[in-house]
Amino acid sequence: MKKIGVLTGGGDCPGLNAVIRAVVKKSLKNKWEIIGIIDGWKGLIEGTVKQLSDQDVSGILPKGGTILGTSRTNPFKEQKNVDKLLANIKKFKLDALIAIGGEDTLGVALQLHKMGVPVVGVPKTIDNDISGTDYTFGFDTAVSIVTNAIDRLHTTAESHHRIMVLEVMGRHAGWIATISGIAGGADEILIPEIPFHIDDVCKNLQARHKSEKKFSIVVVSEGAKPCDSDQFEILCEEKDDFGHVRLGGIGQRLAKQIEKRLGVETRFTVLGHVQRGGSPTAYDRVLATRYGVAAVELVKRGEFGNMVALRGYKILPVHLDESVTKLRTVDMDIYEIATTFFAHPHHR
């Protein structure tokens, strides 16, 4: 009888519980024992685990977050943590590991695979920036939440003749801003892939305000960068375990610059963790479920060192190397669609 460990790492997102549920149900069907690792890699270092039963995953499909807990722990920061982790895999007699997470979690999984640990990955990031897969679960839910926020900002912007700046998640890739911006009819979308000129942005907004439209919506990714960066200071230099600077504050600084230059009342909203929370959409529930089942099938076939990925409509195995070595940035053909609706399609 096989004994499989499952963990969730990195930021939480809607759909994690749907994957856990599918992994547990499919494993139990195979007559395997399934061990839940608490709080990501941290749990495997500290040896905090629990056996999962059918009962544990009952009713978790529509729930956001993760019943296993999560952390941004990088075991490879200290050799002693790697040693503890490997010792615990032996101690709990784990035949395989299923790691659900983004580039950092999968990066750790890849390193462990190279050390001979039988591991399979499930790609998770609401930013949708993992290479090798068309979609990550959680992204569709985040886009729905952001689109809803844009719709709500529209009505207040129109009533007050204001410019509204909405800051959304997206450290290196502007997928959330682009897709929700198109869906919500944003008048300007600023993403990390294309550094922006504040003058161009203001010209575009001014053109709208000179016309019949007395309001505008600007959607900006947290990682968007101005070409003239001297006017924008980074708010925070604090870094996490994987060396990422905590981003945030571009929305506020952008709103200040726009109001100063145009003399139009400008407000900013930062959606922040609201984008990560709550119940997953039907699309994400189904995708997460398919991923969970496919991950167990990879373990069964012994296809370790792979992650499950959506290609077209099929779920296929893709080597972890592909998910970790490069980021999946916004497809410029899709971004071009967004620019059709700007007053002046600029800086392209």
Ligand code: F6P
Contents of the next structure:
Amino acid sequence: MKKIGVLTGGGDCPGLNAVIRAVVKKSLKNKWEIIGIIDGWKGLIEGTVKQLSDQDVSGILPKGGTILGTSRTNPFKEQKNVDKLLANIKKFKLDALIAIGGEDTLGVALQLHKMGVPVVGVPKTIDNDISGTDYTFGFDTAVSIVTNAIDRLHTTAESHHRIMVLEVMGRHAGWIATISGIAGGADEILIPEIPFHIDDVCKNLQARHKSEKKFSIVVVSEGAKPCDSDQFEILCEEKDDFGHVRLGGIGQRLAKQIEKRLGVETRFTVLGHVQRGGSPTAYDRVLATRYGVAAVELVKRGEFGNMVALRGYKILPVHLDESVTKLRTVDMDIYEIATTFFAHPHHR
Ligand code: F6P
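One more: the block was the form predicted on its own; return the form predicted together with the named molecule.
The complete assembly is shown below, putting the previous chain first.
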């Protein structure tokens, strides 16, 4: 009989509930007790937990968000919080922890593992930027939402002969922009990995508008950086516990610049948290379920300090060290595919 704690940390993501459900159902089959930790690491610091039953996870598979709540709390910001967290692991007699999260949550998990806490990770983020795994759950759902938005922007762009700029999530990696840009047939894709020159972007759009096409779709990651940063300063300086500024505003600035330089009416749309809410796709439900079951198996085998990862068709353990030390950025071969469809590609 084991007692396992499970938590979700960082930004929420479609499929979190599918993981929680799988963790709980698989653990109950093992006759283990499952303790849900409320609001990520914050709950373990404050001691807010809840025992999870089969009933608690019934019907949550298609639901977005997380029934456990989440936060961007970093216990390592203050030693007293680390002490409280360790004391609570003892108090609740947790034999192991399953941490579902992105780079920050898994980074905390790694630090705890190094301190001797038996912890296993599950990679989550719509951004798909965790190393060591082919995909994180939530990404497929975000890509579907963005692709649908591009399709919708296409028809209105065409009617009004406009340029439409769509700002999507992707702080350090442009996976969402690249993959949904390919799926939606974007005419320009700007990602954090490749700082852009506004002149090049305009040259590409102009080449298209000189042909018979009188509209364009530009997809830009929120973290895309212009080489000439003076014209595109970051909107908000507010930082979270892990030191990340709140991004946003690049789409609006870009649209303004394009309209000014090309004289073509340009509008912007910011999809924001729409990309993170709602029901996961079938792909994400299955991936999340496989991750949840595999995480419990890792706990059973005592393979702590690992996260579950998708490698090809298999779910395998990958050491947390490998997953959090380096972000997984966009594969340039895939980005090249996207540029094939630009009128005047410039990202070489
Ligand atoms: O980490 C995932 C992510 O989707 C980033 O792309 C984005 O910058 C961030 O979450 C925004 O999250 P929030 O507004 O919840 O802090």
